[in-house]
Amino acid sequence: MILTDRTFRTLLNREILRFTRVWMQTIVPQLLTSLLYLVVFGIALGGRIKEINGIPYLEYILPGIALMSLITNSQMNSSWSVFDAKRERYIDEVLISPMSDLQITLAYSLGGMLRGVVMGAGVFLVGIPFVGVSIEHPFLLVFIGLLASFTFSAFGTMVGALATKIEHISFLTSVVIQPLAFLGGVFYSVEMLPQSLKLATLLNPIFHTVDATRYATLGISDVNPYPTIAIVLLLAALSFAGAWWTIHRGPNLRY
C-alpha cells in the first residue's frame, strides 16, 4: 500500500516535522501576518463598506484571508522543501530509495497540505472569535480547505523540482501567487468590479476556492459553487500530475 510503506511514511514524518520544529519561524509569523491583513482591512475598508450581500464586512473577508494563507503557505512549503532537496544533494537518495515517483510526490504534497490547513485552521480558529462567523457547510469547507491545500501544495512540488534558482521560487510567490490571491474576491466580491475586470477574476484560479471557501463558511457566492468546486478538483488533478512528471521526468531535478 502506497500510504503505509516504511519509506513513504519516513519522508512525509521528515516534511511535517520541518515546519513543526520550527512553529516559530513558520506558523506564527504567517498567522500574526493574517490577523494583519483582518484587523488593516477590516477597519480600513470596513468604515465605508458596512456590508457585501447582506454580510458585515469583517465576515465576509475571513475566509478569503484564511484561504490565501491556506495557499502561499502550502506553496511555499512544498517548493522550498524539494528545492532544499535538490540544493543540499540529498534528493539523490530519496530518488534511489525503494519509494516510487509517485510516492514522493504524494508525500511532498501531502507535507506541504498540512501546513496549508493548520495555516488555514489558525486564521479561522483566532479570527471567528472577534468576527463572529457561523460556519453554514462545515463539511464542504473541511472538504474544500483540504482540496486547495494540496492542490497548490502540488503545484509547488511542481516548481520547486523545475526551479534552478531561489530567484524562480521567489518569483513565483511574490509575482504571481500573492497578488492572484488579492485579486482573487478576498476583499471584495467579483458583483463590484466592471465588466473586463469581472471576466479577468473569473479566469483567476484561486477566485475560485475563495468564492468556494466563502459559500461554505456564509452561504453566498458569485458564482454557482457546484461548477466552481468541480474547477478545485480539476485544477487538483493537474496540478499532482505536473508535480508527479516533474519528479519522474523532471529535467532540473538534480541542482
Second form
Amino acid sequence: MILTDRTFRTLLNREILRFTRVWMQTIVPQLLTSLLYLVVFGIALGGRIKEINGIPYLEYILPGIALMSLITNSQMNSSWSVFDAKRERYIDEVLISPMSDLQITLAYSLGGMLRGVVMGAGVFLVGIPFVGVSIEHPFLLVFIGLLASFTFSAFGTMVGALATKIEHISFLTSVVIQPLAFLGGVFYSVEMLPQSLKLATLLNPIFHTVDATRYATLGISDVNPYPTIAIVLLLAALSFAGAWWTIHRGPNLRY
Amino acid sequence: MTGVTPALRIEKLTKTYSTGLLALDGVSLEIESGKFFGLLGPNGAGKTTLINSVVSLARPDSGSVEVYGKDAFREFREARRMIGLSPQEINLDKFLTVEEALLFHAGYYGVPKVKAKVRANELLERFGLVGKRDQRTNTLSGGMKRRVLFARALMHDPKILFLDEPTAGVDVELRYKLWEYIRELNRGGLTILLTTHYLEEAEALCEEIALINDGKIAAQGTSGDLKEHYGARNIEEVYMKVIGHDSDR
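Form predicted together with its partner chain structure, per the form predicted alone context:
Zooming out: every chain and molecule, the one shown earlier first.
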C-alpha cells in the first residue's frame, strides 16, 4: 500500500527527476572527485604502500572510495532536496496532499538512496579498468550499499527538515560526513592505527559501513562483518525514525 | 439545513503560535456545499492560519474540522483529496516545467496519469499557459506563476477550493478572467472559500461573508444581511464598522 500508492510513487519519481535532470551538477563532478582519489591515493601514493592485508593498495581502497561517494551523495541529495523545498515552501504542496508523513519521509529517503547507489556503482565501474575487482559476496555488497545509502539519505532528510540556514547543510557535509568518511578506514586498515585511535574509529558509524563493504567486495575486514551489519541496520532504523519524526512533528515544516 | 453535510465544518478551533500569539480563538464556521464564501479581515486576523489548520500546515491546539463529513485529521487522506488550495505565497516546484507541475500535483493526489494529462491540457488552455507548458516554473513572471497556482489547485478536481488572497499582485485582466472562471466553477457546484483584501470583489462574488478579527469571527451572514444589520451601504462600511470598532478597543 505505502509503496504502490500513486501519491508516494509520484514524489519518489520527482526526487529521481530532480537529480537526473541536473546530472552535470549531481553526478559528473562527484564521479570526477572519486576518480581523482583513485589516481592520487591509489596510483601516485599507492606505489609506496603496495598492499594491505595481502591486497594491492588500489584494490584495497576502491570499495571504501565507492562507499564514501555513496554516503556523501545520498545525504547531500535528500538534505538539499528537503531544505530547498522547505525554503521555497513547495514542500507545502506535498505536506497538504493525501500522502502520509511516513510516505513523504520514505520518498525523500529512497530518492537520496538511489542517487547514492548510482554514485557508488559508478565509482566501481570507473575503478574496474584500474584494478579489475572481482566481488567476493555480490549480494552482500548490494545489501550493504542499499542499507548504507538509505541510512545516510534518511539522516540527510532529517537534517534538511531541521536546518534553518544553508550553513547547516554544508556543515553536515563538510564538517561531519566528509571527515568521518576520511577517518572511517577508507584509505587504511585500522590495524595500522595506535590503540586509542583504533577504539575511536570503532565509534565512527562510517567505519562500519566501509569495513562491511570491503568484506563484501574483497573478503577481508578489520572487524567481524556480521555484528557490523547489525550496527548498520540499527543506524538505518534510527536515522529513518529521526527523519520521520522531523517530517511528522519537527518544528520547521508545520506550525 | 439539518441532514445536509456541510462542505466545511470548523468547531471551536484554537491555535496558539510558539511565540504565544493566539491566532485562532475558538473559531466555529460552517460552509454549505456549493457556496461562494468570503473570509475577510485585516492582516494577521487569522485567515491564513484558519486555512492552514484545515490542511494541517498549522497544528491547532484544539477544535475539530470536517470536510464533507470527513475528519480533517483522522481521515486526512479523504479530507485532503477534496480540498484544492491556491496559497497566498507562490510555492511552485522550481525543478519542474509548468506542465510537470500540474501532472506531479495530480500524482500527489493519486489521479491516474491519463486523466491527469487530459485535465492538464484543459487547464493549460483555460489559463493561457499552453505556450509556457515546457518552461521551468522559476523562469515565469509573477502573474504567470499565479496562473499555474490556480491551475494546480484544480488539477485533482477538488470539491472545495481555498483561494487565499489570490489576486494580490495580479493584473486587472487576469483578475477579471479569474473571477469569471471561478464563478463558472462555483455555478458548476464547486464550493469556494475566498480570502481577500478587495472588499468590493468579495461583495460581488460571495454569497456569504464572515469577518474575522483577532482570531475570532466578528460577524457573519449574506452580504444583504450584514448591510442591513449594520445599517451600511456596502461591505466596506460593514467592514469598517465591525473591524474598525474592534480595533478601537
